[in-house]
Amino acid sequence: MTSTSLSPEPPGSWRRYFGFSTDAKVIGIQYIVVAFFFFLVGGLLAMIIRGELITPASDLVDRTVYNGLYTMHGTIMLFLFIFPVLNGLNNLLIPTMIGAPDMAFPRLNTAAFWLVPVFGTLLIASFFVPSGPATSGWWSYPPVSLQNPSGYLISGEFLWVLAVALSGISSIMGAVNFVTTIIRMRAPGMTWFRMPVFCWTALAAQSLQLIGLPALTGGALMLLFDLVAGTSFYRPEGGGDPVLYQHFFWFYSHPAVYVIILPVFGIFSELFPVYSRKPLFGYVYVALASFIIVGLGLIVWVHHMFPSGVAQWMRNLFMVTTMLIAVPTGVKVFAWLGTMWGGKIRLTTPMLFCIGGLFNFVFAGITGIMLATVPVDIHVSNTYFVVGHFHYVIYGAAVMGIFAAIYHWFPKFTGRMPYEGLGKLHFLLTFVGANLNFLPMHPLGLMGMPRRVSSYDTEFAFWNVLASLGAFLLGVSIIPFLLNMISSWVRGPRAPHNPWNAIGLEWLLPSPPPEDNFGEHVPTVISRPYGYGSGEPLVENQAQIERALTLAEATR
């Protein structure tokens, strides 16, 4: 089976990346490139924010502009970078890892991607409407988000809510595709416990999308009606309940953290065995832990609302469930450490990003347990302690895991090898910059500095200067990454089909893979992945596939 492309461009032409292709690999690269464009936009906003905070006085931008900057920074980084870049990796890896020729619904896949630049354009356009961009934070709580002092119908808040609703629709379309592909399109012999852990984590994360995302999308539409149609879902003066929006928002937006981090757990589980030259320790438990995280992740959202006047019994219940989620997460961390223990570790760029991401995630987990407790959470609510914890999870762990994946699978999907020296420089700047940026936020929060302010008391100046210097270093760190990706893809050394000596179906394909992946040589899986040193073949027809691979590389 091959997908019928909507793009007339031939395979291998760079123009197909600008068309309506239905090839999952093309769509995956489109997702990643668009995501990193918005990453640069969101990062520029972060630089302005930290430039403002390097001095106690509000002396760089107007306070209203500052409110718009932090609102749009958070929105862009989450809805236009993290989710799209993970969807890009899903498109690249899921079909090739399970031996499928494409996604289950190729045209739906195309439509889901092209909604991204649409709602991205809406968000960027909010900077140019007379009212300016949304200023009520990336969570957009009413009644603040329902205020429209400018009186314009097309306000920044209107565009923000519309963009978030479209983002939800796009993500639901993608989740339907990913879940269906994993369940229905695995190669012969690929039973559930022969499936790569990345596919387990992707299935868990996208199942969570299908369960939780309709709540956020519906809540955003209700907010849109309150804003432009005069309804009173959340307006207190009309009998509405603003706290209802918080329930809709956090019912999805806390599990969204697991939607983000679960695929990164899958990346760690794929890469640690490769660069330790050992099988993954506790494969079955690591796989099943993903779905335990999903189950618990659906019953933790109220811990974001402890200061909102919820009943004490509810605080106690959600405190316990939030702490319990550390158990399956700890299983994964223990498995990764067990995989590296006694292994022949190779400190390549992907491995360095994995180790750095794991270090940051463990630190974030410790502060997460602190925030799960009611007294601590109420004490540091709306302070920089929460900001620091969140950024350690999202950037310190998730984004570093994404960089590890890009460096690891770059040769497979571009046919070129990245430059190792630039990669290690990128890691060093990222790791130092991230910790210098986010670590000072924790003492700031404990000292009582509130978030979302552009001026502060001089007692907070020392830690803010350190955080801003770390942010600027983090901004510089992206330069060697962009140089590496562009120069490697254009003129880097040709990549063999398996430069890392990895195990998995995707490494049986040429680099880059053909449009229909395995074509008529669909593999029959006979063993689990990660079988380093066992001598057991991964697939029954491996010799046939290797002959086809040799022929493909000879004619490349």
Given for the second form:
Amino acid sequence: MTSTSLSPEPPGSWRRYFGFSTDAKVIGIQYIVVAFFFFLVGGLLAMIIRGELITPASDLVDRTVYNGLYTMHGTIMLFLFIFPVLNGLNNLLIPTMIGAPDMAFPRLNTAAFWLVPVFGTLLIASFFVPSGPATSGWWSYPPVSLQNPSGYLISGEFLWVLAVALSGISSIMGAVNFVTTIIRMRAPGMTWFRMPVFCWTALAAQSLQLIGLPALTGGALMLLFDLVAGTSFYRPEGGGDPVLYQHFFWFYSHPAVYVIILPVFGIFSELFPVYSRKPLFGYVYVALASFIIVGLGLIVWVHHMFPSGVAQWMRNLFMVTTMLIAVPTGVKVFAWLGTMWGGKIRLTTPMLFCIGGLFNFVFAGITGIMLATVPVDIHVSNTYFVVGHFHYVIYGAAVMGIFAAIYHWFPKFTGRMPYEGLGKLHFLLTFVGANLNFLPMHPLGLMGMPRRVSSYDTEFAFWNVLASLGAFLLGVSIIPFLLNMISSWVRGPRAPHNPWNAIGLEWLLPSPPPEDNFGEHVPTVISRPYGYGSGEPLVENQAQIERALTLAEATR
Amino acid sequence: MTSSSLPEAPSPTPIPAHGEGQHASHNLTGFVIFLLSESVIFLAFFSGYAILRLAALDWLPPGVDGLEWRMPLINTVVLVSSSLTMVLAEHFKGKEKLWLFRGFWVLTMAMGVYFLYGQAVEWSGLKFGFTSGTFGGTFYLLTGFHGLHVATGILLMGLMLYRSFIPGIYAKGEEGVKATSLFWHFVDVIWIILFVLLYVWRA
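May I ask for the structure of the form predicted in complex with the partner chain now, the form predicted alone having been displayed?
So here's everything in the complex, that chain up top.
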């Protein structure tokens, strides 16, 4: 079913990872590796930022350079790390979990992936243009983003808009593909309510991409015209409205947080049952809550704009909708706790990352409710409280969930086992580092330290030193991870088809799966997922399938 | 997408979820999802236009007293009728009368080209430009972005016309015509909203 015309390399050859493959499993790994390359770039910028902030004076880098650093850090981490890495997981997991041979549109998939290095290069290139990179923050609000003091047409801001627009196109291509695949290519017998929760959350997240991204792309197009063509959509002097851009930006970029966190909810929902040996508590509610989050997530964006001069009725309305999000999210949190309750918990590396991620997520949820409250929000707006909140969401919860997923599915897609010792060290450094880095940001914000400044009052020094130490610890934490990934892929122990005793279609494939997954022999699904402890088979003839896999492993 | 070029492998048991025969309709599903997503970008432009217009103190730039509506009205009638000729073309394709299909298909294309021509004539006679405040900016943004879609639609129709001459391609449940016609109706509906917003809405 997958086209071999585009990938001349034989299956199994390492060379196919460097070409235009149409195999979703190859593309998935390409996405993840490229994303981690940009993660290192964005992380390096974060190290410089925290190095600057370890002392109250602005002494490490120039102030303009500092503006470029935080702008590029945010943009790279979101558009070049977290979206690509999640699309990589989607590519690996969606077809194998639903028993499809590949994505619905393999060539569209290839094109969507190869746009990532293209716009990545464009964005990184902005460091080397005469004007320097964009300096108006990752949200690029006008009028600051329209200043262009250097006067060059090809400015950092210009490249920023171009890169974001291309990223949008790539994500739309991906989303069309993922949604079509999930709707149309499920294995026989896999009804909606027999589908793994990861696929539910991926469907929800990709629907949000489809609804939200065009608005950002349209808004960014208008920003580009204001910047280079002399229009005045956002220029007050020409009758334009800068707040209009904020609406466009947040109409997408708030749901973008759910695009990031929903698949992580999916990962939690997959992994807690495996390592607690219990079925997922309230499967139907967990699955449906994803779509309640989609619906509510589309009508909360104004909470980013409470101090921007919006009407009072809007503030009240969006405060209420924002707080309502806590209900479906709470359903999920309690479902995971209910899953672990009384379970036979195995503290493997993926499980540790899940528990740590859940802990951080609950903390981020509490500060999120605080931020939704209009009076609190106006007080802490544009302070480190906000920075702390979203780093807890993005790094504390989402990135830790992504690490959990990588350790959990690594044996499936590489055929090798990752090392537990290095993995646990990685977890320890990440968990301590993230909390040490991001927790001090909350008192700093409440004390009134603004974000995006390179110098600050000496009374803020204590918490900043702590945060910087935490950041450096996070920087170190990536070393055992990379070491683990590379060495275990090269010479790790061979992985059996189901090393974690997990239930799911992907675990009924050899490790690594053949190019067309089940090929013509897609098993028929006969029960709900997560039947841990029930002894019920997931598919017809499960015993024969597993026996054949074990036999093949014994003779290889 | 790719599999249509590969020979059909004999399948021992029918696999209903992703059998070879259903692959073409994946394309249609994907295309409908794309169109739904594409409609949001117009929604964004429409709401941006409305917000800017409602908030403006002087909506019209100096020396401009509004838009001439007669020529755009003719354009509207042509574009809406082209949706009807397209339905006729599809009808004849269903009856396997390929030449009638091609005739109405070409008529639809001609009406699309006429629409673009009318748009170009209107643009060349206007006294304001893209940079004439938010009025000029939104006018050219909306009509230009829509015009790009009309041009894309005509290109797609040309491609489908070309494909109709490849023997047997329409017999195997070809879905490109259906997708193109969906796209054309979409472009049509967008224009009606656009016409109301730009020309009918008077301050």
